[in-house]
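The chain below stands alone, shown as structure tokens; this is the form predicted alone.
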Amino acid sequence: MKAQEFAIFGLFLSLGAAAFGATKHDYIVTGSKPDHLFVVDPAKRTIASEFKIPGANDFVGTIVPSPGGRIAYVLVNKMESIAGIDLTTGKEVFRADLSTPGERVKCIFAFDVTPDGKELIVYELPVKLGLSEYKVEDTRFAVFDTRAGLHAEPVREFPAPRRVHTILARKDGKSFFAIGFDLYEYDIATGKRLGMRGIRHWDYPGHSIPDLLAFWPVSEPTGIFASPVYSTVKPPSGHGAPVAKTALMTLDLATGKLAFHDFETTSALIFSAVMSPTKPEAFGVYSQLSKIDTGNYTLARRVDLAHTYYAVLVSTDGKEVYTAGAMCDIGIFDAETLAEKGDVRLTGCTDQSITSPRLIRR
């Protein structure tokens, strides 16, 4: 039996056991250049399965798992296609090629699957391709039926604001959030905008216009999306240079509650964050791994890392933190002490780059 066949057989057994009521386990799904998709078992510190994504065209971006974790929807082909890969067989079961001969369409990271798994909501930036000129068209949301197979086309479209970089479906399945300069909410069925709240135009007394880089759409296992946000405040004396502050932005996908809390005078860069499912704390990562006490919003602990990581995940029992993205390994750390416990290196040391690793439970 070949190595890949053995890996698939092992994943069949583990996922099949879960289907029959056995204990469920955490798996990490990540991708790497030029066309790789991995399922990693963090408990065993091993790669459970490895697949190649057809037509990836040397690009693997945002990953969105289906409810239940059976399918991974992956942004590929220079941000012009979304491939749905069955995580048991490795087969491509869904494909939405966004561009057409007369129109080039990019999705800049932002798409999500509805809680019932039936539709994908995709943020599109279209450009009309003329004989002698390109015409930038209005941005839009496109909705796809996930059962449409390998030649999916939008079932409906509606207008979208510019500068959206994250889409997050609300837990009730009726609406979705679009994060950009501000936070927008839209009705999934009609495309009607239900509301807008400030991010860039926030109401946070004493703070400057903020900045954030919320490209990693991780909300598991808590159902709360988190991201670091940077701004400045006046110095305590009221005179002199502004003081940089780092805040944690949280968005509860069940209630829609949006909150901002400063937790430190900026001393380290954090790219992404994740909430603990068991304690009042969050974790953030870049060149350091940081733990934030969300009970009183202070920095609880910080450790240096061997290299930068773009993405951070936390186990469903809250005991381990996983760092991923940027290079070719996944770091495993103790959530209490931030001590390193292990490391999983991807086959061939292929670069994860800007992909968004996700945690599934099967």
Contents of the next structure:
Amino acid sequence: MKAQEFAIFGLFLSLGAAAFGATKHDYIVTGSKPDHLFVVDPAKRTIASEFKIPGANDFVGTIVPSPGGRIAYVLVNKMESIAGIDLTTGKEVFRADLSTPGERVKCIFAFDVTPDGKELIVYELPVKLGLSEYKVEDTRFAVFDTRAGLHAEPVREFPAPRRVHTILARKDGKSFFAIGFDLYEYDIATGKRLGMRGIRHWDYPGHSIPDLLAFWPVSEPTGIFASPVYSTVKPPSGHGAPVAKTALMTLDLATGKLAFHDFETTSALIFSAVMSPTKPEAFGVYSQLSKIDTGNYTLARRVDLAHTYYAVLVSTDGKEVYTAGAMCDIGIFDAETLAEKGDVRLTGCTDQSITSPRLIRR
Amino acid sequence: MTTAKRRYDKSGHLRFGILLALAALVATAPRAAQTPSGAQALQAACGACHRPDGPGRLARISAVRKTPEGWVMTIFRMQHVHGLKLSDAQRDALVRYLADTQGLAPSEAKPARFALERRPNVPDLELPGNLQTMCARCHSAARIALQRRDAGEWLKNVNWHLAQWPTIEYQQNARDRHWWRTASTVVPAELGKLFPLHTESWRIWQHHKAVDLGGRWLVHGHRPGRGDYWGTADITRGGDGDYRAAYRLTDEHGTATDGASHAIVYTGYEWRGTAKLGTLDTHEVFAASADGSTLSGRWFIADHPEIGADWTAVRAATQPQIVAVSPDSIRIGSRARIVVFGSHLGGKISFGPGTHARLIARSADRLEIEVAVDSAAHPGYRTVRVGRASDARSIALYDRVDRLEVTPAYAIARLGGGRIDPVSAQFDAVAYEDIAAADGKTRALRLGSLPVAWSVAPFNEEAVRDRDVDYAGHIDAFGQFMPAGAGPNPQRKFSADNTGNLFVVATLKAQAHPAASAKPVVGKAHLIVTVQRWNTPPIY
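Take the protein just shown as the form predicted alone and give its structure as the form predicted in complex with the partner chain.
Next comes the full complex, and the chain you just saw is listed first.
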């Protein structure tokens, strides 16, 4: 990868190099319809750079930054292509068009890059397009070489279960997690299923089958993926309607430790969550911003937001929380008080919608 | 592909008018099936993708039967998703041919006619087992029940669904189950049994000889919020097989409206008209009875299918006949003007015990009668007789109004905004008196529409707090609720849309009240004002 990245980096150095400062700090990468990719400097409350993604086709979905934050892999083209955009130059340096003539392939938001940056693991839903008939085919994982350039084709393919919504590479680079009905783990090289742990089949006494749908594969800066999970429990009296509970699911991408802990009787919808790097806390977002005490698993604080956001990030120093996704701005909040500190508006954005804003450090 | 392009004609309906220009193209023979031109046109338009899969057969197409609207929707998709090029005239001719040769028998379409008639806020059909959750959460069960195919072809339809909307498996009420496993096994098997391609009723209907609907008809109907209407329809059949109709209608307030319609009858009974009623542009979805003696259904405003009226037409008979009596009730101890509508009305007029009828005016098909009801008359239904004609529906005599029933009891209105019109909700109020019967039970006496005042109120605490009454829209004097504009409203919490959760309240007006009763008589319905719908297909 490095060779190609470098060549293009060198070529366009003069155009975009100003965006990143000399000392390392946090940036937020986000996207918006129709074809925008933004690099936001949250400390300065400004847009550091803004690019157009070629062939986005009015769709900007999941964003996966390369390990050094040099490239953003973005799901575009109605979920049928992944474009690798160099975040310094804005140049497209990688492209995998998943569909081929006669076969339409969509990726429902689930893909990740390996920790060495060399491969992308993509969850694919293929469909055969006949003359007068469409036929659903079995879902699969496809692995791409990130150095393949603009016409990448899969180097390996493995069978995959249906209804997977998140892929997360393990930190050791040997396997990856796929979250769907349950949590599956696969060998990246062979596609062999290494294990399965319960989500639908979780072992959480007294709880119903949970509902989990995560389209925001954020594990930075802690290396722990977190997501709200909804289920019900029998009422304490044993009679009457079941009580809705919100739990936090955490998956440690280094150790593989999976845990679920209820933290409230559901009183607000939360779309996505992120772990604090400095305190036993997590943050969750939708119409409200919530802080979850992950020491005691209680709701620590909750504030109303001006509008809904789908995604939430936290700064590397743990001091600021960023709300993004859905509409056209990034909200900046104090991690301690959840008081609003600022807001960055994304120019030319129609909506961030389902994109997964990510935190990079450069 | 833009959203705008994918929307149906603004009317969400066939452009029947185009068919005027089509006289030469469309077969004049009674059954289009007998004309080779239909089959040839189908082969020419569709054959490039739909290859023959048997003698005289085209893959997929020959394996399904649908209503005219069903064919419109499919061909619309062929045009806008698959790039089929057709003129409107060609498309309309194909729809006509396909609906005639691969349509639904009257008995097959009957349970889901409400969907074709675009009746708003009526309960959908219930599909058995898990079919309802699997298949009737994006669109009505009626859309499915208005098609016929065998299990193998249902499976192809299901494949197309997931191929076209790959997120189905991830949606609520789908991700909680192995959606695809069920959708590709149990669902097609069950649908193939419920709605198979080959049925006895269709076999028989194909041999049914189409009846010419030309002639004079007597019409009556009810328009929610506005009351009853009646009149005549003169229908003629043109050389092209299309029908033209001229209407002369009067409503219960005495307002006269003339109208004209141009209609096609598909599948031998499905009347689809494009009409002008006074100043309104309307569509008509009627069904002719097998013997061609009645034509009934609903008409609605072309751009606002939620606004319309019931319609029943019967052939003007040579015998005396009462078609409508309006209004439906008279208060005991009062005097009222009643219109009796029908044909050959002559002879003695009677409204039953306790009443005195006096003829005020008479025309060919209409009597205006003053009816006085004795204070001592017993509440209940009375049969109306004019000479030898008697009306099965009769008229109610009442001494008080006990309650108002507002219909629909539960309704949805949708916010407008941008290119999308709001969808209003039309309410109707029917009055009842509850009479203690000899057996100790109470019997409901239906009094019909009485004058009411309309208002809205918050449905619950949340609606009070969010001031839904102020933001969601307003209701007019005819019981039509017009929703507000769409889009985030900065005055509301979370910049919410102008959605609302409301009671619609009808309050009986004083003139219909007997003096004794002081308590206001009210009826309520539940109204949800929600967000826009992005397209308006002919079958929800």
